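Next up: just one chain, as structure tokens, the form predicted on its own.
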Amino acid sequence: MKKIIILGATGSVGKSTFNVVRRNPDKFQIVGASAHSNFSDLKKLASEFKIPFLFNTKEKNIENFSDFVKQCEPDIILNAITGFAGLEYSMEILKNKVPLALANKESLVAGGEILMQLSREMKMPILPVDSEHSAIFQCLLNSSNFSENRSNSFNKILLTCSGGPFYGKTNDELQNVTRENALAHPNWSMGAKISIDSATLANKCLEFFEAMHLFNASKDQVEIVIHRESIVHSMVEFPDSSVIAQLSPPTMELPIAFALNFPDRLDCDISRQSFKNLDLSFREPDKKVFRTLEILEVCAENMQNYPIVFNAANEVVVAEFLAGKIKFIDIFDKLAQVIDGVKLETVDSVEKIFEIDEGARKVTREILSK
């Protein structure tokens, strides 16, 4: 029986890891849990899973984790904390010795050749949570070129990606979208910040960036493709002009048991895909409305503190369309005032990390505020 603590318990991954527990009782058993906003939800959940140990990231600080850690003697930590906080979690759980179940995005955005290298020196592994990294991975174990210089064993990692609510709008059609709009996503129950970021394809660009530290690939090395299914999570092509797809309806329980579970597979009852009468179809993005993507060319190109900046920029004109401050259509302009005024820094230090972050946020409510 693995024993798990789950960060960020009561948001859609934390729920959805509770899910797979639920089935699975005789597998894993749940030894710590965090949340922030909603520790009263949390504490019903303890209850209900006889979680000895709870951790409030709104009471207690980085500092008091370590300790948290040591209560538990984990065999694997899943962080499943929302946005850029969840960075210190990650390297602490890592400085610990423990294995990093990843569902963090902005983890590896800011701190991916950091937090790499801390799981290398550490010999600790990060098991990519979100389902997109979750497929990749599984495609790349099926290689048997597979190894820690993992950009030598395939070609181009093909990440797929649902459109959102918005595919085949038009800028004018994104004029006056409204929050509730944004927030229906076609194929996924998310949270309302990732809701936002599906919809503007900003979640896409968040995960180029962690495709390529995880898997020390070059920007060429990438390409997003619309898949209206989210049936096939990825593809990677291989060097013979093989293409390797991981397929599955859309949960989130299944890369979620993967990680927790890994190396072995796990039956966790989730819906069988099937292929009666099942039509597939893949689409090249369209970056002259959906400009998070365009974006994403200038903050690849440069790497070092550019996806810090982006990921900064991003969480805070996300916060203000979801309090009604601005138009949907807006965080395509605000992001792209605060990329072009970017200069390159070489990011060496986590005090370099957070210092970036910071000013990005305050360039960015400066820029919000005219």
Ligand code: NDP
Second form
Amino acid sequence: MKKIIILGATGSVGKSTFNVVRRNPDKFQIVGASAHSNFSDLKKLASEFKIPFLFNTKEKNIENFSDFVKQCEPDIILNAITGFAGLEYSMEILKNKVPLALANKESLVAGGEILMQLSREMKMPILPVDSEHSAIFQCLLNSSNFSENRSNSFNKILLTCSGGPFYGKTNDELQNVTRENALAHPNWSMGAKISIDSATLANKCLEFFEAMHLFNASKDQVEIVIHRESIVHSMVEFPDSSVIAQLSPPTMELPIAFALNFPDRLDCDISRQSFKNLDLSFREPDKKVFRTLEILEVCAENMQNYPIVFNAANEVVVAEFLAGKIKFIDIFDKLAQVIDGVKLETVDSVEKIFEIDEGARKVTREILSK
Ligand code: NDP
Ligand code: MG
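Other form of same protein, the form predicted in complex with this ligand, not the form predicted on its own:
Let us now look at the entire complex, which starts with that chain.
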């Protein structure tokens, strides 16, 4: 039995994790879980799954978290909190010497090299839960030249992207799309923030940074490929020109189960991919419509504070869009304005990350109020 803590248990990834545990009651025991605004929902789940310890992230703060972890004695912790708020939990998990199953991509986007360094120092792995990164991880594990120094073992990561609900639309057609249109992802059911990020392709930008850090890849070693069917979850090209891909039906249950049960695969009761009459397509993304990708190029060229600013600005503009205060198309303009004003700064401490994040939120709010 693996003892797990689920952070962000009331969210979309949290729900999928409960499904994994429901299907595998002999493999996993949930020893702890957290919620933020929906703590009463968590209490219901706690009685179904007999979870002994609960953590209310709204009432408690990060100083209390270490005691909670010690109380639970987990074998692994899944961080499925949404947004930058997840970073301090990722750091604490590693400091407590517990393996981190990471869905909260913002932790790596903002925490970057500092979080990776902490993982190495503590000798605690970061196991990717984001489906693309789980796919890349699986491709690398299956390559014969997989090594600790992963940067030399592959040529290129092909990061697949569904294209979201607005794939193929022109700038004119995006003028009047609504919140509901943007939330309606064709292949995945997810939380509100990541659903909007999938519609703007900001999610792919965050995943680009996530891949650079997790797999020690340069910006030229990551390429975004539109793949509408969401069956190939990413691919890796090797020096001999072989490309290895990971395929499965689009369900988060697979990457969650893979991370939680690593290094063994579970015999999952998940629907199988049929290959009878299956068409798979791959296209280049349209940077002129999905301008987040042009902004990504600027950020990836500079790194350091840029991804932190991108993430913070994106969280602020997405919240504004979800509140009905700006149009969908404004998200691109506001992000571009924030990034235009950024000056390169070295990120050499956790305090610096928090300072940059806070400053970027302030600048974004000022731009939004004009
Ligand atoms: P949801 O919005 O569905 O859930 C977020 C969870 O985080 C909830 O449990 C929520 O608690 C909690 N939470 C919200 N704000 C805070 C805070 N300030 N501090 C602590 N906890 C907080 O998100 P998703 O499940 O969709 O996504 C979670 C993470 O996983 C994100 O980083 C996302 O990018 C990533 N991810 C998600 C995928 C998906 O399929 N959904 C796929 C790949 C990655 P409460 O409900 O109680 O307020
Ligand atoms: Mg993903």
